[in-house]
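The chain that follows stands alone, in the form predicted on its own, written as structure tokens.
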Amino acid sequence: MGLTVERRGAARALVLSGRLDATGVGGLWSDVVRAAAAARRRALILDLSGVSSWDAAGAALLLAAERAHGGSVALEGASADVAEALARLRQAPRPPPAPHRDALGWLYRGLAAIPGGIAFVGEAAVAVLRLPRRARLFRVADMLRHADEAGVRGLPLAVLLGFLIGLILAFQSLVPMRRFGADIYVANLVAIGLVRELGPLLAAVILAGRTGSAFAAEIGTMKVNQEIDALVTLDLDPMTFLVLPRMAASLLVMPALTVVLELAGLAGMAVVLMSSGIPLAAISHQVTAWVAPADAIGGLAKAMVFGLVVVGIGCASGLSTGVGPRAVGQSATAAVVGGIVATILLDGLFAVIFFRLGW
């Protein structure tokens, strides 16, 4: 296959020779396209006279230049079956433009997904405003067996993650607290820890490591499936039928998985002092005496708002899945980034608030 650039006037005419087809267009596919883009302020002709044979990838040739080009585009010599072939390729879609590769390109993924997240918040209020007259779309065994799921199959993670936390905790301020004969006080500072912070942020990273991403999957696969196309035909509104029931049973279960994760985290901690020689009643005094009502009552609301947002962010991800292979996984991906991302700000903006109503 052959190229030839000619002028022709004030256009410029690329003129193709010999086979257009995939043993003719790979050596010339570089030329041609840069040729043609060259061309960009100048009409352009693609004559294609001298072409004996052609198939999809010469025709793929085409479609390329002509794009490369991005002006007016002229054929001669041309049959009609290339033109045909032509005509057909220019209604296909685009690929997806590519990602951002720079270091910046996490923030603009972050800032495209705000106006899909504050669109979920307001279909979720409008499905709980809706609840009284959709009650029967409301299953309760849905919303139980996802309780078992998110609670009950959770609880031994949590007993071990916060019996560990509780024992790393307590080893480490041994060591400084014991160069000023304090070492009573680590359980007035494990336990504090455990309860207005630790608890509710490790009982959160746990639900959306194992339930945010497996909500996102299965939402995920319904949506590649189109079963909530499905839904919406029926008449059945996705946001009460799949969402609700899962943020319901994330409000049972997080004060549970919390309460669990921090008792074990004391557990470990107790371990570790009474190793020390300091009796179990002196470490319960201290806990049972710094440890206000207020503490347990601020974790366990912390804890539930993480799990309502942790849920969400994952039935948000399942819900906005692609189409592809590869799109049920970013989804799950996405849900536990985000929901773990959101907890830590949450607690953050937690912080902020408690500490300006001295609480």
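Since the model is a prediction, treat every value here as computed from it, not as a measurement. Residue numbers count along the first chain shown, from 1. Note that the rigid core is defined as the largest set of C-alphas that superpose within 1.5 Å between two forms. What changes on going to the form predicted in complex with the partner chain:
- When two forms of a protein are overlaid on their rigid core, residues whose CA moves 2 Å or more are considered shifted, and residue 299 is not one of them between the two forms.
- Core-superposed comparison between the two forms: the CA of residue 16 exceeds or equals a 2 Å shift.
- Core-superposed comparison between the two forms: CA of residue 56 displaced by 2 Å or more.
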Contents of the next structure:
Amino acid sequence: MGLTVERRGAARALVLSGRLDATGVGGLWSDVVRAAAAARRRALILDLSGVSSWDAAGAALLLAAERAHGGSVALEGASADVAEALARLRQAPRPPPAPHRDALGWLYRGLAAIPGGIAFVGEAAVAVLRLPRRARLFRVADMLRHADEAGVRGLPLAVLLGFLIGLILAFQSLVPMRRFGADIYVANLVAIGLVRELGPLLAAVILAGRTGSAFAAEIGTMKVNQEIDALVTLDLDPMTFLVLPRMAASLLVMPALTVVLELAGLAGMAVVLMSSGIPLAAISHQVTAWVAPADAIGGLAKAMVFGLVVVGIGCASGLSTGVGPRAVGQSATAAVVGGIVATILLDGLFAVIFFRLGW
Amino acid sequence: MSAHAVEVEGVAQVFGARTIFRDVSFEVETGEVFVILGGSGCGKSVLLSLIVGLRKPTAGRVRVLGQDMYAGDAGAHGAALRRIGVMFQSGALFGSMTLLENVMLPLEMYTALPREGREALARAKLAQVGLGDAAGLMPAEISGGMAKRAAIARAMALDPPVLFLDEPSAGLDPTTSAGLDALILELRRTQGTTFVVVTHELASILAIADRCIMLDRAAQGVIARGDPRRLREESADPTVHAFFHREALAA
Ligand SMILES: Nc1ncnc2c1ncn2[C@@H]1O[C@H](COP(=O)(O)OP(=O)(O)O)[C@@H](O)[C@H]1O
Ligand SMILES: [Mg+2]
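Instead of the form predicted on its own shown above, give the structure for the form predicted in complex with the partner chain, please.
Below, the chain from earlier opens the complete complex, with every other chain and molecule after it.
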């Protein structure tokens, strides 16, 4: 395809030649549109007398030229078919303007999710209050299945992660501590860190990655398949039927995941310290003497709260899934990101509360 | 309580800037088969979801079995829901349960039947829709037509007095489709069930419908209502005429 621009009196003519079809127009599309836009203040002639063949793509190019020019456009040397195809294209509604993409869009979307989140918490609370009257809807077998999926099957990862974190923390802190002859206090450091902070936090991260996302995808798929609608028309409240068993499962599972992760972490720490010559008895004495039961209980309480929040966010993003398979993926992502961010924010809040309580 | 099973009054649905329909009104008499017709995308499924209480319409009122679906207390609302059955266009079977478990779920939730009783009843319902041999399959293992029939079995599990079916026979072979029509007529005759059916199948409409309304996307509302056999003979509206005479056209 070829393009030349000519002056014809006061008007500009775009003389097109060759194949005005899907294979031909691509190369000159932007040139034609630019030339048409440049002729904005003059009349525009599209001269097609040299065109050998054309198709809908060619007609689309003519329409694009016409719209770029914006004023009166005359077709010359065009067959009646071309004019007709162009007229048909003109009737198609113009695409709506692309939605304004804001650099801070994610922030607005995050803020816009807050009312939905508050509503979800309220609905969940109402579902818990009404549970005695709707006990039938709460299927214990479902809860146990979710606990198995989230907990038992998550244990190997908790062991691995805990062990490696304990090992790495001990190893990294051993080097500076040894300079002060304080090797033995590495045990206290790692144990306190694990039991009060890292254990619950990492267990929540595992739950968000393995389970929050799975719940979001599962419930999101149900939403897309209208299964949620089907539940509602069967008068089976999705909150009681789907969400509460999952949240209850998280309450069961989180303490176990956390304890296992912490024990594995202590084992990892012990391996490092023992290989640097500290006897096991000394390590165990440091740990038992410094980690109070209150530390462990506080940690487990935190873990349960994290679990509820992570699973709640997972279920909420599943229930708010839009249409189409991509929406399911987006819900799963939102569940993981939301779960981890919420856990970290809550952890900060707990740090302040525990400090105030002198814990 | 009124004699109408379903009353729809001046209902409109707007999504953002798009009006799907406005001012749709009709009543469904108890015990009749009422058909909703219309080209795809004209809002038949949306209308059905408004009627069964899934989405509050932008305007208008819906009453099912005398119960306003968007007002009143939760208890009365739940009671109304338990007296209707809904088959969604996609089937909407619970993907984590077998067909049998799908049909048994409403029985488990709302009857005091022991397990064997529930199972026997659910198997009977599946057999009624011709799926007696598929009870143990998962929804992912069956065809779209089978999923629809299983969904009908689930919708009728509690023998509700009103059944809503969204395109029950779309995608079915003519024999199975005729079997479903026979089932609908039989349930109406033996149990006095009221049906609200969305369908395109001309043969099916003429076989089962007492009355119908026809929605149209361009008109954003109802363009014809009445006895489909009379509409076929008498309607002057070109869209309605074209719908009822497309087979004649094809011939
Ligand atoms: N949740 C929704 N949000 C926006 N538009 C919707 C939604 N649901 C349906 N629509 C639109 O409403 C129209 C009618 O849809 P539907 O009732 O499914 O058509 P049909 O008559 O084929 O069943 C369609 O154009 C669809 O795009
Ligand atoms: Mg539909």
